[in-house]
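Here's a solo chain for you in structure tokens, the form predicted alone.
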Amino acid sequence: MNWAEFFTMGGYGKFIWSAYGAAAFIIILNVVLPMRRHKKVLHMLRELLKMKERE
């Protein structure tokens, strides 16, 4: 077997690998979003404060 034998899969390379991009997407996402939201919170957060001790 060489390496152009395993990328093609008999033929449905295309569909194995879209899929493997596909769940490399979305556990990608899993990991990003919520950093991003999380950081979002802190600095909302801070603002809130930042106005509560201004009062």
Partner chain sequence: MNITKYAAPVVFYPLAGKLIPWFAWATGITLTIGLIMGLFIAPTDYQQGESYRIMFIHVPSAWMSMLVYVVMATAGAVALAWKTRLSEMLATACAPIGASFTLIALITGAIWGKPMWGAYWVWDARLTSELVLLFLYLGFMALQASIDDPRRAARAAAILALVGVINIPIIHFSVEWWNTLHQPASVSKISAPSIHPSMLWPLLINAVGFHLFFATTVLMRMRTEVLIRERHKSWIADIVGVKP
The other form holds:
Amino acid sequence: MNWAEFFTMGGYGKFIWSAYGAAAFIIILNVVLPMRRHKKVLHMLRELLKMKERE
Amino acid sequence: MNITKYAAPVVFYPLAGKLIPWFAWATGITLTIGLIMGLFIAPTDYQQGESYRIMFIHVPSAWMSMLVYVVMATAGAVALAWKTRLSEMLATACAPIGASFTLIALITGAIWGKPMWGAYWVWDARLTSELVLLFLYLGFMALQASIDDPRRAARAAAILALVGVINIPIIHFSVEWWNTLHQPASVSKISAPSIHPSMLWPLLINAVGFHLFFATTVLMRMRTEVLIRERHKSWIADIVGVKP
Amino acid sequence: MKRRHKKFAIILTAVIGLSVAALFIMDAFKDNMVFFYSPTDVFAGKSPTNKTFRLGGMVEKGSIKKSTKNLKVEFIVTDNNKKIPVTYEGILPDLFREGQGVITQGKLNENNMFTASEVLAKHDENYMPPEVADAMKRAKEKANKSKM
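For comparison with the form predicted alone, please write out the form predicted together with the partner chain.
The complete assembly is shown below, putting the previous chain first.
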């Protein structure tokens, strides 16, 4: 099997790769977004607690 | 051993933090094996040629779309009955993940349907009920977001989730109850699966990978929920590293 | 607005919203509950008349006649009980094959001929490599021979 053949997938390449691509995109989004939100919330809580300290 | 001890957010937060990397690695390894087997090793199908390889992500995500809903509704029911905070957070964390799995199932199904069936979409019972599932997830998220008080929001959303459970058996049995374009189940039927083992293995391995992925992300989302919902508790200060 | 009133309003909107959604869904299902009619259904008069509907069944073996000049195709849809001839002009899905499931949308004329405007292929739940399919086919033929 060569790589060109692998990417063509017997003529179904565009279907297979767009399906896998869409799935990968949604899955990666489900990792990146919660991680970013967690960092953001931690940051906000730190700021909030600092403010309380000053009062 | 008392399981309820782990249901306390103060215990859950650090425990989940320790578990997440393990689940993440297990997800990565399992899905890598599943993808290699599905794309390189599994043979060509006698009818569908290479196009059937979309099944290796379509079917596990469709299974997960239903499983996550059941987890979400169960967590909601537990929260309603015993007013447990952690199960409220579990239900909240499930919704976007379940919606994502549903979306993957719908998109990959549409892309698979075009070359095989001749149509991206048809309004048959299986496809329609899976679309209703997506709307249930979105409705759950919208309802929760529309109510300010987190406890009341969780309760209202839990009721919606419980009402929507009726859709799960409808999705599963739609292909048997009605004439559909979608084919009947291959794996979950009572007799032996009608998939050759060389094609069944990548499917099952990917399914395990998707379960592990769910475990990873649901713990990540729940930890954030804990921080938001418990922000007024004194132990939160220790966690974020600022002494009050 | 009082808190209690606000709560009531939210619940009321939710219930109304849900009911409307459920109504829409039920309505959509009613028309689509029967996604297709089999030739037997058609002969029993269950299919709509003077209206397009979907006819589903198997493409009868040896019944496909393709035109060499254009995209016109003729074939027979069977459910192993009744048969209906179908004419169609257009691109066929990859899985459109003799002996495979098919769903066509169109109208039935007076002579019980079906003019399709859309052809969808229905695939079965079996997945296997071609060698295995061949081996199974041979085994089946052998079993049939030994029975005779």
